[in-house]
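In the block that follows, a single chain appears as structure tokens, in the form predicted alone.
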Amino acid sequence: MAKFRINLGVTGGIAAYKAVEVMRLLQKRGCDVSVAMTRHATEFVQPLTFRALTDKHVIVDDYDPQNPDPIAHINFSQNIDLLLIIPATANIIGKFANGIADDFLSSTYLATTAPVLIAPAMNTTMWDSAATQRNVRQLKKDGVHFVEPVAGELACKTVGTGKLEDVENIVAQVLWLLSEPPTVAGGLTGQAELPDVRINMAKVQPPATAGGSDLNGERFLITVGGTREAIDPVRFISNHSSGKMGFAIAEAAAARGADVTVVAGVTTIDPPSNVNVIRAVSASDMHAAVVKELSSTTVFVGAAAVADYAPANAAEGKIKKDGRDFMILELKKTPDILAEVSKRRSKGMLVVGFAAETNDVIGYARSKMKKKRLDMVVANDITKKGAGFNTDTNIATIITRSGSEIELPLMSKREMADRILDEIVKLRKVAEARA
């Protein structure tokens, strides 16, 4: 039998993907989770994601013909231990506070008799606005509990309070509320404030929020962009890499206190201003630059799309096409930078690779991690819409040597950079705990 029955409401903010992570953590702790979404939430995360992980119908509109329950807003809200809203937008907070019931989730809120826990996430100015704060005060007076947003760099690049609290801490507060609900004269408290309870994740504390200093003392070396392998002085072999993902990681790492050096191949955007940049056009150039910088590195991230092969003999002059219907190129393998780094790594260095694939993505990524002895691989299917080269967004799965898989749905590459760095922080703490 499930430990607790929780109904999860997901609203339309960029942090909607984190609701998936919260749900999975709750399931691992024995909770039975059902999901409802607002229409705008489905623009960030598809209902199919939650349906696949809960094996339950995900309610968006209780009047939808596919909805198996014609009075779902009543039944969904009854016989549960908690209604959890992640992320909570200013809009849904305003509806709850003022008794507006114009969609499934707001109707569910009015119909439930269970405790309600809200985790807001929004722009700093929206969170600080008089209207939002008035609505929050009203909801607290009504007995609603809050996991307050935290300070950090938001998806809109604003730095301030409004970022969704760390998922592990949200889950900890959920379990604390359900196990030891605060009471006053036999009922829930009015001004409901929850303590900062944190889950012991194998003695590894959750990472600091983006924009903090949890990477102080780390020296990152990151390869970025594509390489060009010369056929002759005019032509070359290359790929579609833009450097956006690698530069996003570099920018985020520097913002979190790391000393960052980037070895950049060919890119379509300018590098961030707070990192040291070394340019390297070919795979051979990039290999030489990496080897030179490696001795002082504590974290290596191989985000570049390095050519696997280069022409064996580049022509000194431009090859003429006169009389040629075909041209045959003999190719030779380029240096395997990631394998070389792993082989040369100093004690304590973390090595992270990327795997951009078109099929069997996880399988190839795991094979790459094992073959090259990597600590972590970021795998992405470049055939998916919104992922891969020359996009501002990405979809990926983070795979660690311990066997864990963290699925990251569609999000900005800057947001994904911080999620990748969160996992690197965890790896560092695990390594330190074992030392």
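Numbering follows the first chain given and starts at 1. Quick caveat: nothing in here was measured; it's all calculated off a predicted structure. The term rigid core refers to the most C-alpha atoms you can superpose between the two forms while keeping them within 1.5 Å. Compared with the form predicted together with ligand CTP:
- The Cα position of P335 differs by less than 2 Å between the two forms after fitting on the rigid core.
- If you fit the rigid core between the two forms, you'll see the Cα of T261 move by less than 2 angstroms.
- Once the rigid core is used as the reference frame, the Cα position of D32 differs between the two forms by 2 Å or more.
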Second form
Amino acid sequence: MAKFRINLGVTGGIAAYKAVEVMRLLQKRGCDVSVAMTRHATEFVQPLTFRALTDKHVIVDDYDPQNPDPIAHINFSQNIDLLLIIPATANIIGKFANGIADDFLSSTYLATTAPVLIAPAMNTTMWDSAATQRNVRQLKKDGVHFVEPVAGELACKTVGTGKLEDVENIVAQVLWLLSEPPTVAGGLTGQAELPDVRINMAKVQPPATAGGSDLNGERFLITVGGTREAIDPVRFISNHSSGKMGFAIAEAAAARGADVTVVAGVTTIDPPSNVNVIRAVSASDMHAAVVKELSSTTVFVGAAAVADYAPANAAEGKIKKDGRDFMILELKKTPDILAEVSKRRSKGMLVVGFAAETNDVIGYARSKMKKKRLDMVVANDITKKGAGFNTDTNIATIITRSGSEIELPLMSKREMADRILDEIVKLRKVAEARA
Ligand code: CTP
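What does the same protein look like in the form predicted together with ligand CTP, given that the last one was the form predicted alone?
All chains and molecules follow, beginning with the one already shown.
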């Protein structure tokens, strides 16, 4: 069976011939590729080229009597892993962005639920034009992924941005987008070596309605809240975490059919009633509880603000001032729960982390994702009003292992929980399609 089913849409630009190379490379890597072309694309490359190489009818026109499928734009768009557009003209980008479905390819775009990856190629002025850039922004907001054009000499002999990205890079980005998550300890070589890809991920689906069942069968283990690291029986080191985001995810996941266990540290609110709760105070308690629960987990979410360091030797009795003006506290690193879960994960388990930062939010989040080999990171800039600790709202960017960045504007933590779960459901679907 083919590794991935990819539908390739070719539009009318001089770079159309490069779509043939991309198709061949994808086939060599075990993908099953079907092709559709716009009428203008056929001015640059004959459908026969693709037909000969795929052994399949190449659809240009739904109504063509040669077309073996009477509802091809529906069938062509279903049960695929990716809709890939190479090259994408300003025209097709404009149609996609505005919901215009006046030919086969634009109708297919509207009808598909698969991720969409677009590799534009056009004259620099057309690419830079306000309309094209507006349409690209709209599509990115809609969750469409782009392999951005690069700078170089263009067919019109001008030099500037608008050249189709190198075919090998396009293929690498397709495979990255569809790639397997790393599994079990020992063989964790993949993720850290993959390029830092600037493409975006699956088309954003509307948030699932609470009370759904799209997480039936999943067993979530979620760390929540802050930890307290004892200095002595009276004092401790801790942080501002309230547990609101973690509990919101727990509640939402349970409402969508998952079996949910939370390992809750210190929180300022009560846990939701629909989940199992294990209490932990210190990072080391939380670590022990997680390790115990891990074997049956299918999705791990590290939402806790775990102290990174704890006093090396907590005093047994209350520490007295004894006239001292200074006191040195020796701290030692706590176990990194998230990194360890990722290392120990069983096949198919998804691992999600959080990154609360004050600067270079995306950069740090990405490096956390690589270092801890995560499937997804929810990154937030805690300096933003309405984001971060102890608020009922949040602002975040979801980064997935494929390199996508999904921006979530100011919204309630409960609503954000559902958006995070939507992305987890999509990751699960991609993993299942490949299994
Ligand atoms: N985490 C964990 N165990 C730890 C520390 C962090 O499970 N001992 C998890 C958090 O739950 C969160 C993510 O790791 O999902 C945060 O990553 P981390 O690198 O620890 O971030 P910071 O604590 O902010 O560390 P740094 O100061 O290095 O950015």
